[in-house]
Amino acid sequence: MNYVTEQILGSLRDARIRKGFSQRELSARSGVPQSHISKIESGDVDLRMSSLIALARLLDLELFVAPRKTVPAIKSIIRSSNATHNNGLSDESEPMSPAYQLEEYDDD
């Protein structure tokens, strides 16, 4: 599994977690089966874009694609949103991050 789809993952459990949802009831709210949301987790199986997107906004996640130069200035966006809210932490008191970000690159 790529580092890009680890982060992906993982960032759906965070939000999953931080929710309060076990896999059951994230299952039940998104019509996903909850041996497939365990799969997914884990990396066991290839994530299907409709699912990815059903589970992102029942987790009040969005999915986006920006052009990779954008990526920096969206970066700064989010940390600061998430300075304002909260000071910086979730309801864990842990720094929320994007569900996804490119790894930096110079290919101007």
Given for the second form:
Protein chains: 2
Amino acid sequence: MNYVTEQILGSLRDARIRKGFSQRELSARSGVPQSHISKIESGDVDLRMSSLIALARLLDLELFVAPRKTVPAIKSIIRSSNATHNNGLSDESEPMSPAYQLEEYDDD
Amino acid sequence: MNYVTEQILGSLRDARIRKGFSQRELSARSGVPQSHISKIESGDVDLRMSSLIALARLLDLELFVAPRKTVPAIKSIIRSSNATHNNGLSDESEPMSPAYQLEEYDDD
DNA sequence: GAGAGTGATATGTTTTTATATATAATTTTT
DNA sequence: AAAAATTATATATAAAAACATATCACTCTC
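Can I have the other form now, the form predicted in complex with the DNA, not the form predicted alone?
Full assembly next; the chain just shown is listed first.
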């Protein structure tokens, strides 16, 4: 598994966890079987672009290609975005995932 | 074909052309058949992540996922990068594709 | 208009994702 | 430690990409 792939799959997993989704829940939302999500995250399959985009979208991520020379700048933006776990100045950001969960929730 | 897909495929085609590669040449460099590259560019196939990464790499592009809220900033970076067709202040940028080609070149 | 280069189409085969489903293994919670 | 939730594996099937190869249509140049 090459570096870029690892990066992307890692981002997917991190985003899922940051949103407080289990693989099952992401499965329910995306229609992709949990077993397949597991394989995806562990790099056992070379997933298709449409699947990647669909999963990313559910996790509030977007897929891109960028010129190599812009990579450092972009990574910097992403990094500082991830560093900002809901500081006061937030905009239309996603609701923070709770540190613990009192009741089970079933939206969707 | 959704918006993100279109964006990405468009970027691939643009980058290929900016580098002065024909589909045949990209095929030779990547090992992906020209016929398949044609289908990819016209959105006839839902290509795999590894293929996407491989093609992107040959075109000096890199694949990413980024948090949705960072998208405008990132697009802005990419835009200005593309706007700068070799202005004087360049760094380690790729050699400019020539406006015309005298001889055929075969590196690789 | 012949020849060369380019991109799109066509066909048949192989490989692999994606799906469905079940269950095992692991981690977390009570 | 028992129960519950989460993730990893396994198997079988269907669908689609990837591949190899050939050819067609189009444009451009000589």
